[in-house]
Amino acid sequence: MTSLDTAIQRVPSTTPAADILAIVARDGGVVIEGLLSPEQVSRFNAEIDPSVAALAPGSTHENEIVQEFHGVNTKRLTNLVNRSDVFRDEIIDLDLVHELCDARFLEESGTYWMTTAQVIEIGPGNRAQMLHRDLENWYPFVGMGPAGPEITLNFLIALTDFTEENGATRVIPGSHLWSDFEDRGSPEQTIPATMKPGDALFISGKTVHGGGANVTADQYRRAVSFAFNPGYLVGEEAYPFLVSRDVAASLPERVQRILGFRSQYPLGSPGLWQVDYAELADYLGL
């Protein structure tokens, strides 16, 4: 397999959603220029700066492969809905975000929800992230290949300059159409999604990508990533809102897990239903 011999297409944020989705259907991703204004980027960075500064780089996961995936000099700040007014009130309420998700998810599933939101800051010396498709968190869809449903859409908004040297996300255009989704391609097939602050990389969950290597001595590449799933990827009853913490603490571990009080680790996934990429039960004191 080879990537397209062109750069990732770039469009202004005023582009109609249908036109953006047509590009993604062809290439697997697109850069939306100016999704956030410079003023919004500045306010968002100011809100999260203290939390990012207090966060240690690297992964707390016990699995070495997941540690490498997370990045030894990468910071990942979660719980953004509580940490940032800009994220909560402005970013995840952008009309274009919902127009794109509506158009892609509503016909197949009728609804969708946000599966994760995180600030990702790649520091100097961090190696390139292993290439992957976001749908690999839900392994059965890997086998379905390009004919399967859209399981996740990802928006990655640059909060600093994205350059090839400081770790701009690398993408293999066209990889969402490969017949074998076990094939993640090779670094030589990738191209960097260079961006200015406020630009967004919008990709299908079927598209191969990964954070680039930061080969600079002193630059930090920061972005906010937030992704959406179709609404059917969720349990029927919202048990964590129905069962008290005291009752949950009295239950066996395996019962806590099936009721949603512990994280899930599906085949091929580094973990789902987590808090700061750590076990939910630890956060709940179970």
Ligand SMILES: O=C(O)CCC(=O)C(=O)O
Contents of the next structure:
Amino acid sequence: MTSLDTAIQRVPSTTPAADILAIVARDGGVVIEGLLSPEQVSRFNAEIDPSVAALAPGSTHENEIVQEFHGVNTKRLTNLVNRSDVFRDEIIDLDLVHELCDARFLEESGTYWMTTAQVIEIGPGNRAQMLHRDLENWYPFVGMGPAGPEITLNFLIALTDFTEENGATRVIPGSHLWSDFEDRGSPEQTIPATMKPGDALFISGKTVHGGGANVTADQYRRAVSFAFNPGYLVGEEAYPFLVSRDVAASLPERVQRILGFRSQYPLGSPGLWQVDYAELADYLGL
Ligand SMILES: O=C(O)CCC(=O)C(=O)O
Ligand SMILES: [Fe+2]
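So that was the form predicted alone. Now I'd like the form predicted in complex with the ligand, please.
Below is the entire complex, every chain and molecule, led by the chain shown above.
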């Protein structure tokens, strides 16, 4: 690594979690090469292709800022647990993802769950997404700045080539340490996270980033954004209303927990997301 200004550090997916987290603590993000195999990527893409094709680009929201954030020629596909076997049986249970989340969230927060898993396909002509930090979804943490807890980690997994021209995610390394999180920096400070299919940009919720402009005539840049919160925060997707109890019963325990089918035990709390003050999974018979 010569300079943080010119590239994001890249590591193989065999790298120990502690080493990956040390890079994220220093730079705000890292590219994990080969988080998914090419074969997993092609099976996943084949499963979701019809759903992506059926989606209209753009936002369903009327607010103009939200529309710009979602992208005029961008498609976002959610509810992946129901839409993809590869997501439900393989991606959501990746050991490295759980090791990284365990290490980053358990000591500080006691628990974590999934906030969203969404396919983001940026089409030709889409402008660059506004720069942001993912923690802005939970606004009080903006005011806490770099001293606040880590409240969201995001794995942006490339499902096509990510090039500067087709909209590779842009990042400002070091922006997770800026003293004022109202400051989102400027496009000139960003660098593109170029990736091969299966590579993942793993970033802190404190790091400024945004989808890049797609200046190609005919390329579609596809990723899945797979992101987590401590269990004391409400996630983006209301998974217990989407997944049936029977599907949940077929999943590993740690997957049940991150989908909200188990109670959450944040540090200092006797338990949240319970039934009759008792474990949700018992009530559900899981
Ligand atoms: O699509 C991308 O590259 C980034 C998307 C993103 O940061 C978001 O939607 O929060
Ligand atoms: Fe983001």
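Residue numbers count along the first chain shown, from 1. Only a predicted model underlies this, so the values are computations on that prediction, with no experimental measurement involved. For clarity, a rigid core is taken as the largest C-alpha set superposing within 1.5 Å between two forms.
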{"query": "Selected hinge residue, I191, L233, G210, Q219 [rigid parts, motion between these two forms]", "finding": "L233"}
{"query": "Interdomain rotation angle between these two forms - two rigid parts, degrees", "finding": "177"}
{"query": "After superposing on the core, C-alpha shift for P240 between these two forms in angstrom", "finding": "7.9"}
